[in-house]
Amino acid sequence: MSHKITIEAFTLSAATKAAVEEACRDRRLSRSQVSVIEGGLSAALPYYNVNHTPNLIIAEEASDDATILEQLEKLAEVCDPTTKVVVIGQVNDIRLYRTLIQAGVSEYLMAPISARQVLDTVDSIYSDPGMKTRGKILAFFGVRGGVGSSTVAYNTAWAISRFSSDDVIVVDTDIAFGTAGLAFNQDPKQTLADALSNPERLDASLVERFVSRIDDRLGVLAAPAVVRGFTPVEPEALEKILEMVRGLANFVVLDLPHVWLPWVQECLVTADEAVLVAYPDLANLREAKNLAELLGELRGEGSKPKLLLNRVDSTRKTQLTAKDFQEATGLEPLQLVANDRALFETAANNGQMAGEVNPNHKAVDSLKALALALGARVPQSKARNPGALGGQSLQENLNRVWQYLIKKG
């Protein structure tokens, strides 16, 4: 989840400082306007005494409780109302957090602080507690047109239905071309363009009608794919949307359009996992490369994008390999899917998945593995013979099975 929120924090050591601008980069705090300013809480008083509070003061105080206490009383009598505040402190005392909480502190912590701490902070004070399920959100992106990215994400989001737990809503935002209707042999009566020209009425409830459903655990909100009466994706309005639909199913599928547009990078930052789906040429080596370096960078260290390799074909010697692109990207593509021209055409004309056409494929093993790979979750049961493949349970072999697939690729 990406928060878009105003943060003020005022350090005293640099380890805080750094703590904070690390976190500053992090994909959730992409969208939120964060200053740091230093000398601690005492600084806070008289730039306030002149200056707006934000959303949220984080402040840094080395001196006793009293103290500590003494002047969030004066911060309390030039803040808005709305404003929270985190503090962060030398005193390891339980009884001080208690006192803390009690005047209205949303959190204490205790220096040195790490990044982690912070984002883990701001998640706690801003998320919503009314949301039940806060789906993960998958954004799907072919480097280049024609690879493919489309019909990978409906048959991952197909594979995650069939072979895991979990529920999945596939979100197509192609407006004008989108094919998330047609994969999936459905004619929407409202589309994901109903939802985006009149946001402001929007609910879950509502969202959950725009939805159709394939079967209890798979549901589509198509585009519209025509270019008459064409409905421009506003960011906000897509945002107010995907957080509806994540709170209706465990997954959802982000099929976005190869279009560069601030909302379609911003989906690519603040999604759960952005997969960059490309096929082995130079073409979508040097793309895949330029987008893997700026998402890095944006995303963060430990988000890092997801690389797929699509048609892949081991008898044409002018491919590129999964080597080639693991060394110009420095992402290890996470899985190869095999070529089958006539497989997914017939899957396309039939309104199915290629799992429904051959399950016994393997391209379709190489997207149950990415189900799995992507955090789908294999539902627990129980094995049917206690001495068949080792005395393993079916969910022990099938995490096995997919993760030496995983591997080779």
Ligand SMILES: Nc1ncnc2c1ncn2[C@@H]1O[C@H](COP(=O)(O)OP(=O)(O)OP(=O)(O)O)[C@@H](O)[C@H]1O
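Computed from a predicted model, the values in this text were never measured in an experiment. Positions refer to the first chain, counted from 1. Definition used throughout: the rigid core is the maximal C-alpha set that superposes within 1.5 Å between two forms. What changes on going to the form predicted together with the named molecule:
- Core-superposed comparison between the two forms: CA of G104 displaced by 2 Å or more.
- The two forms, fitted on the rigid core, differ between the two forms by less than 2 Å at the CA of D281.
- Once the rigid core is overlaid between the two forms, A292 does not reach a Cα shift of 2 Å, moving by less than that.
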The other form holds:
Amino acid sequence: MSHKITIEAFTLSAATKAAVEEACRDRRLSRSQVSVIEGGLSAALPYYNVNHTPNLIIAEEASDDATILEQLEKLAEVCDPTTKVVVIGQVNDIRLYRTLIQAGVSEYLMAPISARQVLDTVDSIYSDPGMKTRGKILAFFGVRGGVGSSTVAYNTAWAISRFSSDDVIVVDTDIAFGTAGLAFNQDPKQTLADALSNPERLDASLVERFVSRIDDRLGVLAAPAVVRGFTPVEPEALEKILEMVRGLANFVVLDLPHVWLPWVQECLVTADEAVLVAYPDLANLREAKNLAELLGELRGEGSKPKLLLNRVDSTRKTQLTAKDFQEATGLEPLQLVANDRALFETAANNGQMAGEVNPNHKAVDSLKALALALGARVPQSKARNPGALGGQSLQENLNRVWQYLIKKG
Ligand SMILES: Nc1ncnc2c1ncn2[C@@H]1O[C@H](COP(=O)(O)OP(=O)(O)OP(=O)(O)O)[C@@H](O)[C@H]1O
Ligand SMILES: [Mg+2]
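Can I have the other form now, the form predicted together with the named molecule, not the form predicted on its own?
Let us now look at the entire complex, which starts with that chain.
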């Protein structure tokens, strides 16, 4: 498993610097962004007064425990709540180790350290099941064929990659007719069909190679879109692939074809979010109602599917309304995406997204809002949280440790 994190290492000695640099070259950190800055823990403080803290800070400090604690307290004031800290020190003292761990530091390593120790430490911090990247799967399904489900799915993925701090991978499961490759202007050699045809050979790094990268925030596992030599979707194989893909990005946008097969239903039940895309007419209303009932039951009360109305045109009096859909399905439509053939056809024919053709279009705003409604996170401005590290408040813990040390004299 390769980690996708940002690491900033503040080193004092040449040996520590060399160990971190060697660790950077390892497969496990191949997707991470690692910077090595000389000057140790004390250099970190002025640095984070002007910079965001990364996922992980590795800081070397040669002085005594009181100084380490004092420096860490200052660091805590400028740390993002999710930032983890590893301290490298000279003091071989189990009490210091315990004190630091108690204070919220993830690990204390004694210098000299090896590249292997750095990698194992990163593994142990980020292999915690709660911390591992486990991308949220957003399954898009058109309640009838041709309603624009794939278009909405791709544009939502694009919006996540552009307007949020999350990354995303689109998986096109429409093996014979999928359009993800065309939509993102990709002509991949490897597709989902290759992954599906050899499930026993699959591992995370192979799946990663099957993903075409649009940029570092957006990838596509395209369908072959061939009708000859059709590869059926085996549910277990697809599940295995999705488990691997979700380890690569914060979101997986699953484009499902409009066919009612057990694996499609399974995806709609197990996905973190099931998005039903409907056109506002009577037939769509009936399918949306049936699917909302079925998925409402199978997914459970707290996890109802989401409903999205696409191609909405308020000037067309013949279209049904969001209220009609809400009354029939019990689901409040999340977004109404405007009908604009010129925009979507131009985009599709250019291998572009709607937001690239016309960033100010209201349909683009709707898709951006949809991305956020589905959980994509707005990029944070520099967080000046008073020092919560790894879900625990470092500053609070340090205060307790200080109180304890003062009492002890
Ligand atoms: N909001 C919209 N306004 C105008 N045209 C749209 C809109 N959304 C999608 N379209 C167009 O609708 C057509 C069908 O889109 P798409 O292939 O995404 O539908 P689908 O539901 O995935 O179809 P299928 O059932 O074949 O999978 C495309 O030509 C697309 O450009
Ligand atoms: Mg489609």
